[in-house]
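Below you'll find only one chain, the form predicted alone, shown as structure tokens.
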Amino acid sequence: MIKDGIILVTGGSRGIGAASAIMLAERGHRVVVTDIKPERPTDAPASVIVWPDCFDVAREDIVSAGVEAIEKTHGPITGLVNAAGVFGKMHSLDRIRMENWDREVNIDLRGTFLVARTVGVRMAARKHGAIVNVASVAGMTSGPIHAYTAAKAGVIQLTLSMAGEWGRAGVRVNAVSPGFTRTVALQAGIDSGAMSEERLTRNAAMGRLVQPSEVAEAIVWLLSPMSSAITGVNLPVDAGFLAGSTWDSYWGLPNSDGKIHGKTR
């Protein structure tokens, strides 16, 4: 990532994409955000550029034309944050509607591939660049969000393959896998009663949700020279969800005083 290039953030109008765009801009980088419904992220500095056209990551023609137009207008893309995505509905396998499956896989996996390939080929030709794909701990575990887990698992594998393909061309490709993150969408689910914060956090070793800024910190680091020897890595940012998720099968996670359910082991 170099100062005279730009960083493209897909899905940058809200959520983790917005948090990443704001943090990158605050640290002096030129940032262009795209979204299917583009709007300026809340509290974003004026230096964040919002690409005005609809950027549907699942449409090859739109991605190809959009990337070309963005580079023609703002300069070479030297960093990419692939944050565009949708979260699936919770259903049993027999109730999944294929149009819902296709939408999630098209945006979360196909979209990640199309944008990363389109940008990555250009980076490889210039012998420089860094890409961070936003995956999920859902792609590393199981749950009743079957299309989403499959798509995010695909993103993790795709990241590894792209790192191998472009490594000697000077392009690094990594992923972050957020745990349950307090985005506006997740908070709305908690506030409505559709989701339980206690249930979301009780298996996290740190006993809390992740903040979007914490995921953004990891993304910014993976784009920076400080991670210059790192490629093909999937970095969980999950407040210890993966570390703590199996403890319910035993005694459960201990509290800060070392006790479990009020009892000393």
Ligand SMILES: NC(=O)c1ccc[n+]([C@@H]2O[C@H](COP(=O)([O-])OP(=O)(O)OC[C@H]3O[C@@H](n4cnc5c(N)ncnc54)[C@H](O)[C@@H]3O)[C@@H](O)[C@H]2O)c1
Contents of the next structure:
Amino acid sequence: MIKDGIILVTGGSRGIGAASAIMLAERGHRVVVTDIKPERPTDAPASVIVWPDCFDVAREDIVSAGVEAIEKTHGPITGLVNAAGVFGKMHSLDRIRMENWDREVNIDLRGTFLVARTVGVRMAARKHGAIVNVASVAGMTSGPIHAYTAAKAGVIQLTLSMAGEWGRAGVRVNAVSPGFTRTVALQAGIDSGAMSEERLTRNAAMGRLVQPSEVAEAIVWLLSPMSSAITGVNLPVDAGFLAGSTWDSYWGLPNSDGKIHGKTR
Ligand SMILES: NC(=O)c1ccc[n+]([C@@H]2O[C@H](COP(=O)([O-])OP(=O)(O)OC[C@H]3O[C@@H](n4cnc5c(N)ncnc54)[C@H](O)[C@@H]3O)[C@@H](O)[C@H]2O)c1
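Would you generate the structure of this protein in the form predicted in complex with this ligand, following the form predicted alone above?
Everything in the complex follows now, all chains and molecules, and the chain you saw is the first one.
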């Protein structure tokens, strides 16, 4: 494990960022979480440091000054989890409002780039570091969340080009692409009836949502020397969403008993 410096987690107050910060801290890392709304993640060990200032990943001035101040206060960043993000709003193409487009692309793509570049340049100068960008299966598929899918496809592409840029400088850059993940925010959407768990899971080969801790496990592994020869990859953590999505065009996904829609094949 990279235990000689700190691990910076953006969007670490909640969700996948929070789950990653907690897991990293429990495994002995020094973790600093940042967020646009800084809060101690629920159930975080006392060792997790919450950076108290607003850290809006879409703001270049805030990211530059923030990264400098964090390193000055807590030491060099040797691992970065780029988890800050906002979900896409569902719209038909003709109804997309450009302020929504700009917000999603600014946070999900531009923000991921800004933080990865600012931290990665410092890691490359020190010849050491690992970055994990949180993309999405939405960046590899089609859906009525047009800005979000484009932004996440951009994150996957950026991961590849950053891996090429900094490979010889000792910095690895990888992405994880979660499928639908049962964060507090997603669960609230299900509970309110705005989202349907059946719909969210029907195309996943494993027939279920992903847990935030399952995404965190992949992130922790990609930051660790266990993945020392891996850079530029995009690892889906999706309970088989990508594997299962096309089966509905054929005969559908089989249940645990091998039957499809209650019938033997
Ligand atoms: N939950 C899912 O189903 C799912 C699936 C695929 C990908 N993702 C991606 O995972 C990442 C984390 O999402 P999550 O589900 O944990 O969401 P979440 O809403 O639970 O957490 C996101 C965190 O990012 C913070 N944030 C939002 N805008 C920010 C900004 N401009 N600067 C800094 N922080 C900001 C929020 O305050 C929040 O704490 C996102 O990039 C999201 O696109 C989530």
